Structures are given as structure tokens and as C-alpha cells.
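Next up: just one chain, as C-alpha cells, the form predicted alone.
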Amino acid sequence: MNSRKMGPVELLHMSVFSQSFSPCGRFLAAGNNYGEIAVFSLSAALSPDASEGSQKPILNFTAHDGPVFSLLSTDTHLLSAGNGEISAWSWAELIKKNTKAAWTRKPNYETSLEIPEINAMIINPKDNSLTVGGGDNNIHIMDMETGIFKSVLKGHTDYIHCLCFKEREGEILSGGEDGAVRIWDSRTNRPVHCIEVFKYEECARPQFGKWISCLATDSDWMLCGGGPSLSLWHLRSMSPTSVFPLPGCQREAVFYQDLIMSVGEGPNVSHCLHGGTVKAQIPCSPSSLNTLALNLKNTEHRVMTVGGSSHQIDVFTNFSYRAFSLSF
């Protein structure tokens, strides 16, 4: 699990898939299809004397055999996934540059001959659980005290590409290749709803297909967009209430305050309006990004990190432009 200097052809097709930062806000975690993490200091990159170092890995391991398609973080660790595996790391490890894993589980797969990527993990505060989601078509429960795999999710067709949670209903969903957007009730395990977006002539966009590849959740509303387009729906009513008009597959969106920021197909965030207007469109280095972040936990740290098809890492000070790029 060591780290090593990436070549000049490597480096070139490098994308980075997930992001997560770390409990305090200090850090940022990112993960590549070489299945490497790369975790940076956020306080030395955003300090007024950081040099070019700063914006270098402190630590760069790899992790997975295959990418690290999905990052995130508990109170106390760094949970990454790649090929039907998921490594939990201490991050106060981390931070002392130890990369043992402290625990690696795998969900309980009907066959052995196929080791689905995992693409989504998200935790349920409700009952500390994490849920699980990708390429065997169902979403996997593990108790977090555990480590066992409590229970299995069944209804999509296609595999999954996106996990959200809505708190207030202690409702999960999830979104996937099959166009399907699932809402299941978590405290029964049961579905609660299926809306297939492709359907609604408003989102449709054939010729990209029906996926589902990004999913978000502010109280009643939901942002759902991959094949389709981008869209707000109200969840009570279970239509859509605006069609963002961005020309390529959109890949993570987020609620922030009065916008909807998005990242896809394409070399920029989108900033939209909750009425279906493109504010501005934010340039960024990658020609493609996959992953967006935002770091609120502390004010000290408060930045957008974006990444994709290149080893550079954006990094937003001020939402509105670029700062600076990290790089693996």
C-alpha cells in the first residue's frame, strides 16, 4: 500500500471519480480509476504562504484493485469503494500517514464469478447504517457496529449509479441505469415509489440513453438528471417542477442556499436557478468533471472541490472561479 510516482502517460489518463473531506474540514480525501486515494491538506493549501508542495498529496496509497468509485466519511473514518470491496480507514491514521485498513468488508453477492463495482455509499444516521449500492443491481445494508450485512434492497433492473438519503421520512433513493429512481421506506426495507424519469417527456433525451447518475435531496424536493436531463421535482406531488436546459450528461449535483450547482459532461459547474435557469457556468481545468464537493464544516476551510478526466483537483474559495488545482 505504498505510494508511487505516477508516469507522464498515467497521469494523462488519470480521472478522479470521488472526493470526501474529513471529519474536521482539514482534509480532503480523492480517489482515481488506479485505484489510489490521495489525501491533501487543505489548511497548507489554503494558507497564505503555500507553495507548490501544498497542493501536493500528503499521503498517496493504493487502496483498491480496481477504481475507487466512491469516498466517504464517518465520523472517525474514511470509507472507500472499489470492485465489490469497501476499506474503512481511520483518519487519524491517515493524517500520520499510516495506510493500514481497519476493517474491509464485502456485501453478500449471489454469485462469486462477478465482482460488481460499488459506485454509491451513504450513511443513515437513523440507525447508523451504510448503505450500499452498484453494479449487482441491489443495495446492500451493513450495521456499522458490526460490519455485518443486515439486509438486501431488490427492484432495480440495471445497476445502480447514485444513493441519497432523505432524513425527515428516514427514506432512501436510488437511482440507476435503468432509469429507474427508487424511494424505499429504510425503516421496513419495502419500496415506496419508482419514477421513471425517461418517461416524462419534459427530461427525456433518448438519444443519451435513461440512466440515472446523479441524485440529490433538500426536504421535499429531489435533483435527479444522467440520460435524462437534469431536473427538480417535488417529491409530494412526484413531478418535475423545472428541466435544467445543460447540454451533456450530468454526473453529481447538490443543493447550496438558493442554487443548484452541478458538474457532467463538459468543463464546467453549472450555477442554476430552482426555476430551471442556467446562472452561470464556472470554467474549470478537467475537460469532464465526475465529482463535486463541498466543504461547509468549518468557515476556515470553506471551498468547492471538483474533479474528472485529468490528475488536477479544482479547488473554489469564492464559488464563482477557480482558485487553484491540487494535483495527484
Second form
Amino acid sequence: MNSRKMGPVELLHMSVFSQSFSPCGRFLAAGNNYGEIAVFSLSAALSPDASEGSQKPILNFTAHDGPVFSLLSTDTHLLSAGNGEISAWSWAELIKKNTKAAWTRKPNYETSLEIPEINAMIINPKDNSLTVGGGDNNIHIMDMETGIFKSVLKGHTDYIHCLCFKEREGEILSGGEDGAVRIWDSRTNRPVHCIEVFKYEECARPQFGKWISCLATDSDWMLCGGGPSLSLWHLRSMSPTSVFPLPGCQREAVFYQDLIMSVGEGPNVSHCLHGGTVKAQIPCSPSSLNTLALNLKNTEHRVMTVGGSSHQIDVFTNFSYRAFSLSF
Amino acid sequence: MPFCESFEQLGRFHNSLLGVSDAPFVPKGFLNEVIRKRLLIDGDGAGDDRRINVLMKSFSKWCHSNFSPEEGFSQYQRMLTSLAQCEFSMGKTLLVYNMNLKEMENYEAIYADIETSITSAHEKIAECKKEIQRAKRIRKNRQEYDALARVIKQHPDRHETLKQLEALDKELQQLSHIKENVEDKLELRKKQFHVLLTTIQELQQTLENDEKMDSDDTQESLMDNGD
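Having seen the form predicted alone, please provide the structure of the form predicted together with the partner chain.
And the full complex, kicking off with our chain again.
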């Protein structure tokens, strides 16, 4: 099952960069910096007679040459992005331990000298297209049915960290190393707004930089953070309404019911309220966290999982404390 | 014998408790014997059974053998006491049986009560969960409202700004009025000066012309006189 024997030094240097739950909600796929994807069975790990073995992956294979920075699940497939290429794996096949990719595609890069990494992927459900952003400063849009890369959104001056989609207006939000959050209309593929977060005094933290590494939206509200502090923006008035006093740089944030949960530097998951207060900081085993995922598709296995600079992925059944850890 | 049936039932029950059924290494007959021996040694039913047998034997002995009247009477008394004892124990077991029946009924009632309270507790839990969801939504909305209100408060009041704008407008109007007046005055003065200057120039011209004419006249008259 293990494609490569992991020595203790390699386990020590492992970082988990991405996670994705299966469409049925019973499996979790996680990607690490060695290019491997591990599939864990949540139903086995959460069952009352779970043992040490159920916290190990049911399947572990090398998917890409470089680190797997982004994982995304559609209704039938798991999409993974490595160094410049996107591979799709059928969930049904993965559960049966068959690791043959359904397809592998590359966006059209301008230069063929460098192969830029892909940092973020999102699906636009309205026209069934896959939007990817990465190291070549551009956003590529691919049609899922035909596999053709139909458009490129240019505008960022440095690589793109994160992407987000606003369902109601059909807008794509992208955050990058150049410190700008750009909003694009997905139908006309034209830029609509550009917010330079580091120019706002209340958010800016020049000691960390101006890069934006996390984005999340909830109808009219947007969360963004990274070098500048994590802040909540009201998109209609394009103004920051609350700034969260979190010490480190945040790498992923989500809206959940009435809370905002974010992970980043520091071994904590922070629970914050919309007003700007940090309600709680829950300790985790990795020393810094890269990814947070919520399994909302399945009510039985409603868990939150976080991964970071450790070979362990913490699982929270009650979001206020760590229940147990899965390990690669 | 009625006891044999119950022994068999007990034996089967014992088997099922042990989790064996027709298992070869624990024969049913052996278990039955064990249970039978246990009940005979410990159970109260053994004492009564023996007493009834003894009574029957002593009765038949009393009927058939020849006793002296005193001995016969004492035997008779003994039999009566043992009969009374048997009746007493029978009454006792009947009462215990009724008590057990009543306890069963009581337990059934309690069981039904607990069932209903469990279902109502489940319902309450579901209600409370819905309430919590609602409360969370309300809290989120309040927080969003507060956040927006804070931003709006930072900007100045609309009425104030409108008033300021009106005042500034009025000032502007007044000043432009004044400017117009001043310009009109300037125009008028310019025109007046212009008129004055042109009349002076004309007068100068006429005076010069007059002078010239005068000098011409005198020259002509001198020339006339010379001729």
C-alpha cells in the first residue's frame, strides 16, 4: 500500500498541504509535500471499535512529482494539482485501491521553460468549469466536460495563492503574492474590482509582507488574510469591517454557521466572531497549520480536519477539542 | 411430574445463558442433573414435598396399623400439625406469587413511563437543536450589523454634511453677487473715464485746430499786408 518506505527523517519533514473529502463524506484524501496522496477511511476511524490501524491510510500513492498543493472533489472525481499539471482520479476506483489517473491535463503556459506550480483550484458549478491559479500569475479556466482551457484571466503581477467563488453573482475572487484581491466576472472574464489590502492601515502588517494567502466568501462578506491581518470585508461597500488580532499569518479560513475558523502559523485553530473578537484557540499537534477542511456533506461523519507541518492530521468531532489524529 | 418439565425448561435456559445449544462437551442431561440437585438441596419446595410424602405415609400407616387410642390420637395430632404446616406454606407461596404479579405490573407501568419520558426528551433535544441554529443565525446577523454600523459611524452624518453644503452654497452665491456688482461698477467707471478722455482729446484737437487756424490767419494777413 505504501509506495515508498518512509524513514523517520522523511516523516519529520512531511507537510500536509491539501485535503478533500469524498462526495459521500466517508473518506478523506490528503496531499503532502512529497507528492503523495493518502486516502483515509473516516467511517473506520470514527467507529466505536476503531484501533491504531484505522488511523492509517487505506491507500497511499505518489500522485505527482512535486508537492500536492491543492485537492478538490467533484461529484465523482478527486482532482489533484502538482507541478503544473492537474490529475483526476475516480473516487470509486480509489476506494477500490486502483491508482490509475482518469486524466492528466496542463494549462497552456506561455513559456515552456518553467513549469509553474498550481496553488489553488475551484469549481464553478454554473458552467461546470475548473478554475486554477498558480505560479504563472494567471488564472486558467478549463471546461470540465471537454477538457479545453477556454480562457485566461490576467492581471496579477505575482503568483496566485488562493481562489474563491461567489455563487450568487458568479464572480471569481483571487488573492496573490502581489497583495491584491482581484474580483473577476466569470461570464465575461473581465476584472471587476481590485482591492489592495495592504494599503488599508487597519489591516496592513508591513513586517510580514503584503501577500494574501487565504480567501473565503459568504454572500456579501469576504475574509482575507496572509501578510496583512485576517480581516472581514463587506464587499458592497469594499470596506474592511473587522480585523482579527491573530498573531501569525493565516493560511486558510472558512465561514461556519456563526463562526469564522482559521488556521495558519501557530499550533492553533482560531474560532472568531464576525465582530472581530477571537473566541477560542484550540491547540493541535502540528506546529503550524496549512489546511482546514470541514466535512459537511455527511451528517454522521461531521468532522473538521486540519493538517500542517507534521505527518499527522488532527480530527475534531466536537470542534472545541482535538479528538484524535490520522497519520500518513 | 410437574417439576420435571420446569427442570427441562430451566436446563434449556441455563444452556442459552452459557451460550451453548446442543454443544457436545456440555451435555444437557448433566446440566439438568446439576440444576435438579441444586434445587432439591436449596429450594423450599423440597421441604414441602417431603412433608407431604411423610404425611401420606403416616396417614396410610395410621389407617392400616393398629395403634392404641392414645398413640393413634397423638399420631392424628401430628398429622394435623403437619397438614397445617403444609397449608401455611401454601398460603405463603400464594401470597408471594400475588406479590410478584403486582410487582411485575408496577415495573411495566414504570417502564412505560420511562419510555414516554425518553421520547419526550428526544423531542426536546431536537427542538433545542433547532433553537440553537436559530440563535446562531441571529448572532451572526447581529455581528454583521454591528460591524457595518461601526464602519458607517466612521463617516460623518449626512444631515450635517448637507447643512454644510447648503451654507457653502449660500456663501458662494453671495460672493458671486458681490463680484457681479463690483464688475458692473468697474465697467461704468471705465466707460465714464473713456468718455472723459475722448472729450478731452477732442477739445485738445479743436484747440489745436483753432490755434493752427489762428496762426494761418495771421500769416495770411501778414502776406496780404506785404502785397
